[in-house]
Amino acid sequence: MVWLIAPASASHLDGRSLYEENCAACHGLRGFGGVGVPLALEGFQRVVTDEYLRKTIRLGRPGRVMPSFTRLSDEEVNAIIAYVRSWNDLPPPHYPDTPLRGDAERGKSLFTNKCAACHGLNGYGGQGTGVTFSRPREAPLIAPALNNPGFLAAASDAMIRQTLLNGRKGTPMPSAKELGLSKQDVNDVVAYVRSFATRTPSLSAPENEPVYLMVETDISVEQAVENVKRAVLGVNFRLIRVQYLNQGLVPEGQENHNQAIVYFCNFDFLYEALAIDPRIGIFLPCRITIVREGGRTLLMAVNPKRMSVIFNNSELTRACGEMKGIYEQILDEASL
């Protein structure tokens, strides 16, 4: 992600050039869609609100792929929208502020039995990240998370209330008629999303973790890599290999023996990582480095958790924290 400083002036401001540097990667160059949602659909334009957007950007999806876009200006924001805009010739739509009435309680059935399909049992949306890896092949995209802090502090009960009538062309999303909906049937609905904001989660992302796992130990290297080749078998990952450091970056026979790197894999525990999330793909396959230095010898394993964190993936993150326990394990009993 590429992240911008503010111009000198806004009225310089190129929201096209914002948008390629900043949404495009995921929302598609056109706004059609990826990882993100379409943007670009005029089903989603007519119902969401420049305030809607302008918060999206703002609070992103915490947990979710998308991040908070704090460093850009209010006018970088408000360029970006601008050009979001500038692909359908339709003015933003305006909502009263007054709250809908409804029954959250009567809401939760009909979630339950119209929405919870794709939208999540608990309104956390779709698995995976919407690339084609990580999704279903016959889902065009992932559902958004509604019980998500930014999606609640963006959208207003009327906005909810206009998708849920309207439905969303272009996506598996159908209207409320479709669904067999009456007006108050949706209030309920609305109701009921609205009162995830009293329960949802926090889902911070690990930054007290330590970015690395170390253990000291007084064995020598060779037996630490036999040490840790034997705890790699003994949680049913597999080897893959062992080499030196500096393997390849110097002549063949002058590698430093006192440095090593073990690598290995689980591809059962790999599959469903990258089905999750495909970035996790940036540290892995799983590896731990052992190094001899002053009398004493370091192994060292990227701590998962903490990696989770570039992610914005509350899914991903708990699969990364089984993984920290995994390379703990390792660690200790390579290390007696």
Second form
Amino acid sequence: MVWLIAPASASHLDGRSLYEENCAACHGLRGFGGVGVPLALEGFQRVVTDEYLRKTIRLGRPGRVMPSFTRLSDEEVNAIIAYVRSWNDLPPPHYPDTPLRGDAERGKSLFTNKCAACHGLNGYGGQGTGVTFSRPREAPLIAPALNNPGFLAAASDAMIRQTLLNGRKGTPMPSAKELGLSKQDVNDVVAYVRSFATRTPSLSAPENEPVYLMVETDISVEQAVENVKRAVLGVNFRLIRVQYLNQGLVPEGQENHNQAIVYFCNFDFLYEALAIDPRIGIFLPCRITIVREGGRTLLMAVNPKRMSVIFNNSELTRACGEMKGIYEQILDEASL
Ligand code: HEC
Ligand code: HEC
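Switch from the form predicted on its own, shown above, to the form predicted together with ligand HEC and output its structure.
Following is the full complex, with the preceding chain placed first.
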């Protein structure tokens, strides 16, 4: 029956519910910010185009906390943008697409002096991830990463320029005038920010990593446990405990000695990793599982670098990459 079919128009979609479902947890129920930067501020809305909002939602900020929303339909994205715009009812700006002329080399030294304290050297963004607890409370906003492929693909030169000219009132982001930058200085800084697109080394993508790390050997489980214990100490980690897989599930003394787990950690690593992002706690302490089957012994660990995919946090990916190296070293030594 025709009258049961909903019309496929954007206005039919509820932008508010879509926003509340997908964005509010980070950007706040009415866009005043939280883990994510505020979206409701006039100083923000006056400068950003709908195209910038659309691309930011679609591309996210890879390696930062802002996710990419690929599963939303075009209509849903438009409905969210219309809802975000409804907070201010300002007409979106229009920029000419003529690229700016600026001197990136000169822009680099200006950036180092005027911007790096907040946005990080080379535009890596403010320290911390935006995740609550991983940053000082008195820092209400973390400066976004400007070398981020998601940001660079979404923002035009003219939009970056206007952001610098205006600053973002109501946030720590100062205007060019407050920073003592001339119009030419601004163009030079924009040229430098644009050049991040070609200079920033990309992290090797964690989604291409194997899910687990494994070595196979002929030695007994008992010997493998001893080897892992020695290797753990050798890389300056501390042994926490060794346990059989079914320990606690069967009466004492009847555990299956062909299946064991060695738990270990290192205080500095634990402390640093949790400071970067407390969610890493779900993989700690470190562990290696040893199983004997069909006349061979397998030593296995979850690949921390692959697991870092779910965090979308490049700082953590770096830490997990280091951890992967340590696991590989332990597995190598222990399987000899
Ligand atoms: C005191 C710290 C501080 C300084 C100095 C600073 N910024 Fe920012 N900047 C911020 C913060 C915080 C934001 C996020 C503002 C918001 O929520 O809208 C920001 C936002 C931006 C944005 C928008 C990024 C985005 O994802 O929308 C650009 C572009 C930018 N800054 C460039 C610069 C440049 C270039 C300089 C130097 C000329 C600079 N900033 C200096 C703190 C700073
Ligand atoms: C998990 C938290 C999280 C969610 C969910 C999230 N964001 Fe973000 N968003 C962020 C963070 C953090 C930033 C700042 C990027 C950085 O730190 O480099 C950001 C940045 C942005 C920016 C750029 C702001 C600027 O100053 O230019 C826009 C626009 C944005 N988000 C819109 C959205 C919309 C719309 C949604 C829902 C569809 C959404 N975000 C969902 C965390 C989030």
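Computed from a predicted structure; not experimentally measured. In this text, rigid core is short for the largest set of C-alphas that superpose within 1.5 Å between two forms. Positions refer to the first chain, counted from 1.
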field: V47 C-alpha relocation of at least 2 Å between the two forms, rigid core basis
entry: no
field: Per-residue C-alpha change between the two forms, G63, threshold 2 Å, rigid core fit
entry: no
- prompt: When the two forms are laid on each other by their rigid core, does Y327 show a Cα shift of 2 Å or more between the two forms?
  reply: yes
